[in-house]
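Single chain ahead, written as structure tokens, the form predicted alone.
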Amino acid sequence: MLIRPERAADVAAIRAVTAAAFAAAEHAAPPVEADGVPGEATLVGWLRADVGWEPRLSLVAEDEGEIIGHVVGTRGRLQDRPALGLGPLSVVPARQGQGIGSVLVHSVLAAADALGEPVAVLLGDPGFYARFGFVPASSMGIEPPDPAWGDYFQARPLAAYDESWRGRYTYAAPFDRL
């Protein structure tokens, strides 16, 4: 398996992987688009067209020439500073549970660290993301866009982090369209 930045030729495969992963998930987020594709698959396309897009943080897992997973990090805002939001993270259903998602998360965090990002935030299952060093964002003084998210809104400090990175986080604009 190879982890690499996405290429223009990968866009359709990434959409298919994301659609399949979230259609299989019990918690597929609304809206479901008219073509039956879950909102996360459309979100990735919207993010690609947004100023918050960071192409070096859109990574695919490729196995024998097939895209089997994808993760993306985009620029949001933590108070008045740019800060990284992770997700969606997608793995084709037939390959879930094989560690591909974990490799993608480790890879995107390493890439973000190499780019000098101070912190990464995400909305996800604390039971899954704690293994990557994510903690409830509130414990770092980072507030979610929606207070109801509680401990599901998580943050992970990276090498450039210092405690001044506090306040309310706002995701890249396309997240508001979901």
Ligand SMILES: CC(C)(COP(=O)(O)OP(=O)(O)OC[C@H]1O[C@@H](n2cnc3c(N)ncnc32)[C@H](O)[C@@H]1OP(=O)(O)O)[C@@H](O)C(=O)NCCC(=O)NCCS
The other form holds:
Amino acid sequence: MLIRPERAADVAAIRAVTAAAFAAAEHAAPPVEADGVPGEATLVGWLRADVGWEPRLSLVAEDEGEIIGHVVGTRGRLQDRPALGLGPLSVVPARQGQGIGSVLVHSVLAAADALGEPVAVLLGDPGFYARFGFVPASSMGIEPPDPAWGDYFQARPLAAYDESWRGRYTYAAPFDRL
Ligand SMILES: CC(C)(COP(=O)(O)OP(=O)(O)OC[C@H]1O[C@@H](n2cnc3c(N)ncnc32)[C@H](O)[C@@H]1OP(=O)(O)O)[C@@H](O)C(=O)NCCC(=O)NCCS
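Please could you give me the other form, the form predicted in complex with the ligand, since above is the form predicted alone?
Following is the full complex, with the preceding chain placed first.
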């Protein structure tokens, strides 16, 4: 299996992988388009057109020529400065539980570190993300867009982090369209 940045030819496969992963998930966003796919699949396309898009942080997992997983980090704002939000993260149902999601998370964090990003935030299950160094964002003084998210809103300090990175986080604008 390879982990690599997406290429133009991967766009349709990434949409299909995201749709399949979230169609099988309990917490998928409702469809926003007539094709009925989970909102997360449409969101990835919207993000690609947004100012917060960082092509070096849209990574695919490829096995024997097939895209089986994807993760993306995009720049929203932490208080008044650009900062990374991770997700969606997707692995096709038939390949879940084989470590592919973990490799994607490790890879996107390493790529973010290499780009000099100070911090990455996400909304997700602490039971999964704590193993990658995510902590409740509130413990770092980082507030979620929605206070109801509580400890599901997590943050991971990167090498360039310092304690000035705090305040309210706002995702890249397309997230608000879900
Ligand atoms: C979440 C997802 C990306 C994980 O990918 P994966 O390839 O199955 O993950 P891995 O095989 O690397 O890791 C699996 C481990 O995480 C655990 N895990 C997976 N999802 C979890 C969750 N929601 N809560 C707690 N643990 C979870 C598994 O039990 C397993 O633990 P183990 O290593 O102790 O056995 C995948 O299940 C998926 O695409 N889900 C649907 C979309 C989704 O929910 N995306 C994330 C939104 S935040």
